[in-house]
Amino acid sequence: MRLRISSAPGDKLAAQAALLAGYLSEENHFATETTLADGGDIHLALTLPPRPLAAKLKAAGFADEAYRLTVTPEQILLEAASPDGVARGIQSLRQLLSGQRARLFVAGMVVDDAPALGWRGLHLDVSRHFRDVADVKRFIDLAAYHKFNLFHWHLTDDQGWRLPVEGYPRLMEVAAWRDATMIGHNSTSSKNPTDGIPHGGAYTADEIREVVAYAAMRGVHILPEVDVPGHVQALVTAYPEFGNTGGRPGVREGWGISDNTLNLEPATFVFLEKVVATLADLFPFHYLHFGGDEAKVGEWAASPRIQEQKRELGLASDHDVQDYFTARLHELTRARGRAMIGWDEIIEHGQPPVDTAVMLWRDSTINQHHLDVKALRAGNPLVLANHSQTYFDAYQETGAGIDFEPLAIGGGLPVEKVYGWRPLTDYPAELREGVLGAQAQLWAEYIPTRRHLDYMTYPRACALAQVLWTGDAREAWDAFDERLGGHLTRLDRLGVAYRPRQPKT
């Protein structure tokens, strides 16, 4: 006897039906079959009327994710307004069925559910520590399990370049590999020892397409990031002609920020045009991320050639060089029918075009330059990535009792603080529609393995998922904390090496 999963042919939900069948087979050991008809034991349907979506979210390619799950003795009916809504409902059903074997038992219920925020993301840095395709897929599947709908793939930095670009083979041969990795915390007073072990890796175009398709089946968009004009030590090591000194600094073995920046020569922009074309070909998402953060101006200030070009281009300061990069990348991205997004430095000294989105890593409204409000008032879409609430590379406790915590970058971000975040509180009603949503960041300097990544991500991502999905209507912390214990049992079944909850004192 097989469990039948059905969907109407006109709804084009075959991929979602196959996804659910795969989960039921792998996790519950149910024999399943899918059919394009009505009357299955589990039926998927696009029968909910779509709700209005904010214009900026719709332009970015997001859809209404509301769904309704109805359980009767005869059938489980999953209705939604879009395939993405069906994908969210599948994850709810997956959680309800966690731990079941051989028989299907779900109490009668009707669940009407919809998210508070449209952009709900998890970021993963694979430049500091490379994660293979299997690890990336697993990260995405766990994100989807918690109803995140965006995966921000940080592909390049000083310590490694992971994106193939046709015509530039040294990216894979040189920029993707470092000779060793720093041991311990980054020190400014002395040079850190290294482990002497080469580290690196890169993705092929086919592997990237495979990951994109895997994410799409789960209703997850992928935002790729190539960080320029700073954070380019690996790139300049492979192609010193793109730098300002002519030297090969070596792919960075330690953490921190390098002094290397790109130059303004025509060959550099030919390369960047090819990068944009590559990203547009591999990733269907509306936005392409080009970093823009922490670009030091020292090399530009010391370069007679850059100073000459500044005069030719009418650039008044060295900071204007970064604004020039932003403008050129905007042009290249727009020519491919896409939009640019960058970290909040892209709006610190200038004003990017209105279709350019800003990702705020500094904290909302209290940042020195009020960059978030500046962006919103100018009409630039805003994504919140506030470091004090969403940087999951920080320690999970502070003070006594953390002697055996694995090495982290510093600070402290306990799960309670993540859950207490109210992302939209600081913004007046008339500006809130410009906030696309929010996301957490997994910077990987101190996250070398898959299990360590699990530990740093969960259960903090569980708390953020609730914040972004439910908004201010969410339950009090004590009630969530009690439910979290049951949810961690589900993560045990999935083999997630999360950080255990500490006993209450």
Ligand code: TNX
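Numbering follows the first chain given and starts at 1. Take the two forms, find the largest set of C-alpha atoms that superpose within 1.5 Å, and that set is the rigid core. Treat the numbers as computed from the prediction; the structure is a model and nothing was measured. What changes on going to the form predicted together with the ligand:
- When two forms of a protein are overlaid on their rigid core, residues whose CA moves 2 Å or more are considered shifted, and K12 is one of them between these two forms.
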Given for the second form:
Amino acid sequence: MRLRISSAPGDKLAAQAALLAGYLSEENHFATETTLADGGDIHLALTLPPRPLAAKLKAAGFADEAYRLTVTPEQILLEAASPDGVARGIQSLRQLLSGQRARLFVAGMVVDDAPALGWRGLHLDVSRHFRDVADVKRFIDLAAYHKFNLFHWHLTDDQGWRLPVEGYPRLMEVAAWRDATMIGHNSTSSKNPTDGIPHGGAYTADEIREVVAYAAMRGVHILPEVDVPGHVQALVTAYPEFGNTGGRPGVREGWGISDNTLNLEPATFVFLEKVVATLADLFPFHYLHFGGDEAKVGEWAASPRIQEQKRELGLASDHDVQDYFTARLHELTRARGRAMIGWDEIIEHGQPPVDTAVMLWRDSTINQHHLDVKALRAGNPLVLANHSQTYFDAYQETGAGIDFEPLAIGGGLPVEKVYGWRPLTDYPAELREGVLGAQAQLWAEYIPTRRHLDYMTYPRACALAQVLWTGDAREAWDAFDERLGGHLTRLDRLGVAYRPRQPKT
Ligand code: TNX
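Having gone through the form predicted on its own, I am curious about the other one (the form predicted together with the ligand); can you provide its structure?
What follows is the whole complex; the chain from before opens it.
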């Protein structure tokens, strides 16, 4: 017998019915047919009244994601106010059906569900270690499985450039490849050998479009990042004319922060305009990310040309050079009908325009200056990427337990700590609406393989998903932990190489 999945008319709904059919076929070995006529065994419909959404989320293109799942003997009815709500309900159903074969069983129930936070993201750094399209799609599908709605694609950095830009072929020929990769931890770098193995890769424009469509089908926005004016060693190796020294530094083989920054020459801004145009063409999401993190001022301070341009432009300090980049990128993105987002450095010394969003990461170091509150008070939308709670490149253990873990950047962020986060409690109620949401970061210096990426991401992403979806009303850790055991069985079925739970002592 074939299962009938019906959907009310609408291109997106029909495609979502096909997506669900695909899951049922792959994961449950169940034959289905999809139809636009009413009355399928599973029916998808946009019949819920939309709930009002915070203005800043709406402006960013987020939709009401509430859904209702009604299971009766006759039918499984999935209702939502938007296709994004349908996308979340599909994943709930996929989880409910996990492991079932031949006969499908879902208990009678009504689920009324909606997220606490709007922006629920997972970030992936594909510069330090390249991940191919299949790996990226899998990362996105697993994110969607946990009801994340945003994938932050960190496309460029010192160690490799992964985005094609028309007219700049050396990005693909030179900046996308490094000759070797450092072995071991960066903190011992002066002694570290390299592996002698070339590493790199890049996406084609068509591949990027394919990934964007894949994510859109799952109700996942993609935020692309091109990191400037620092983190540009790979770029400057391909195009030394964008740098300050005229030299070719070589695509970086080790980790840590490079001295390389962009210069202020017209050709550099012609290039950046082309980058903005490329991103705006490939990615529909409202925000485009232009990094801004860890731009060292040393090269600017040492460059007579930059000092001369500073005088011409009326820039007082070398930090103002960074703010000048922010201002120019703001203009370029706005000219394409988009808005800029950057790491919290963009608001440290200056005040970016109010439509520019800030991604807070230095919560436990520089944030004694309250960059988050500064952003919120000024009306800049804020996304939380707190180092202490969301940097999934950290060890999942603390103390001596680290010795039993694969090499990571530092420690430690156990899953319990992720689960214990209360992202909004630090902010006075009147500022909370300015917080779009939060996301976890998978910086990949020490994450060389797909398996290792699974290990670092899960189960911490399960815990963060719960924090962001359920909010402060969520159950206590012990109750979650118990259910997590069952959920990990689902991840086993999907072949996810998550970090196994440690026996309770
Ligand atoms: C800081 S977070 C960086 C990244 C590194 C990360 C490692 C940020 C905006 N910059 O370049 O990969 O630390 O944890």
